[in-house]
Amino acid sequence: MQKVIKILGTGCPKCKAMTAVVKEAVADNNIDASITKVEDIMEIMKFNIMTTPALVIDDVVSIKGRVPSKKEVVDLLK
């Protein structure tokens, strides 16, 4: 099945080093995903965030304020 990724941020550099990893982690392992860059703010609001950048799989927020390692992406995507 295949996971809905949404990473929410304004353009800063966390947000881009953040969609970066996630992008390398997807096309590296071979996961079925769907990524979403969201930078509209209230889009970003609806998940009651206030530190970007932040990690949503499948509507839920999995990190937030952080730019998480390559493998800390295909963990939580497994």
Contents of the next structure:
Amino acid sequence: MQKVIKILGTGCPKCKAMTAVVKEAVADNNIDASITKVEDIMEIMKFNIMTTPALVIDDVVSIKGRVPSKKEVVDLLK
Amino acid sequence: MFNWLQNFSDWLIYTIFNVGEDTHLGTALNFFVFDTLKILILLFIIVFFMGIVNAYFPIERLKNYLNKKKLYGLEYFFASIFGAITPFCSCSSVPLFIGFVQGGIPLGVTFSFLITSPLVNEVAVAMFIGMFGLKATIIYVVSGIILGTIAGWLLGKFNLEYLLSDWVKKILENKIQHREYAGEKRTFYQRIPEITKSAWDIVKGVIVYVIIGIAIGAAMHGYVPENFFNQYLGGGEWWTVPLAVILAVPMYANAAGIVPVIQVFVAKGVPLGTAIAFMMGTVGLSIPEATLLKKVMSLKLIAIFFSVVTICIIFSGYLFNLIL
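Moving from the form predicted alone, what structure would you give for the form predicted in complex with its partner chain?
Every component of the complex follows; first up is the chain already shown.
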């Protein structure tokens, strides 16, 4: 089943770094996933987080406030 | 602690590049090499340790703590301290702000956090230790925390909740659905590489400002005559502190770039208090921060927020000049 990945962040350097890591992780492992960047602060706040960037996989906040390593993202997606 | 670095700089400039020890160019280059390396080492160490704190800092639990306990006014102080401890990323200020207010923390307490967070940050602290030494750094950090406490308390007295943006008010009224959070399951050792990497990323991000700042500082150090600023800014006229702060607020130099320049100002006769006030105005309040905050509050509230903090900074500048 396709994973729905959302990256929450207002466009700071860390958010861009997270997007790059996630995209790479998905591409490298041929994971079936859609990646959306959520930059609107009102949308972001619906996820009840206090630090950005945050990684949301299938509507569950998995990582917040830091940039994960590629391996970690792959593990989360499996 | 940094003797070996001074020896290295002496050796590099005076022996390898063969620039005379008593020339302006020689001292300026030496100053530049020594300071750049020292600052970068300090930056990395401090940012790394803050990274560890950040990885384990329970911001959600802090939110609940500030909300539930009756702290008899100490909540402003605690919020201010926590603002200093948490590494600041301007892009997180809005989510933090909303998270706090939504968690039932009074607006004034939230402001205390919001004021100290950029004011006392890891880059500023590392730069201060490197350029002014430990004592001045402690004064800076302590006064930053006190300033956040007082300014937040003042802002809380004004009852400004009605000036928040409409959508924020709406969020406050009907508590939004709580999302599940998977939680962190990794051990400390698993996290070290990524903390190291992000510390390095932060240092990499400010390297260019450090170099520019120190280069300007080094140039001024070697070429601006002693007591130059004494004649204009250092005389301690009453208007120098407000002028320094008001000039500083619109300036968005990050701490990395501004501290080396301030250090030369101080070396050439500007009082340390005026310099610290200038520094606080530069890093504590900025136009980009205002644009971000615009999303959660009205312009009027931003104006009140900035004015109160500016006035507090000016007062602390006077205070420093009196006691230092």
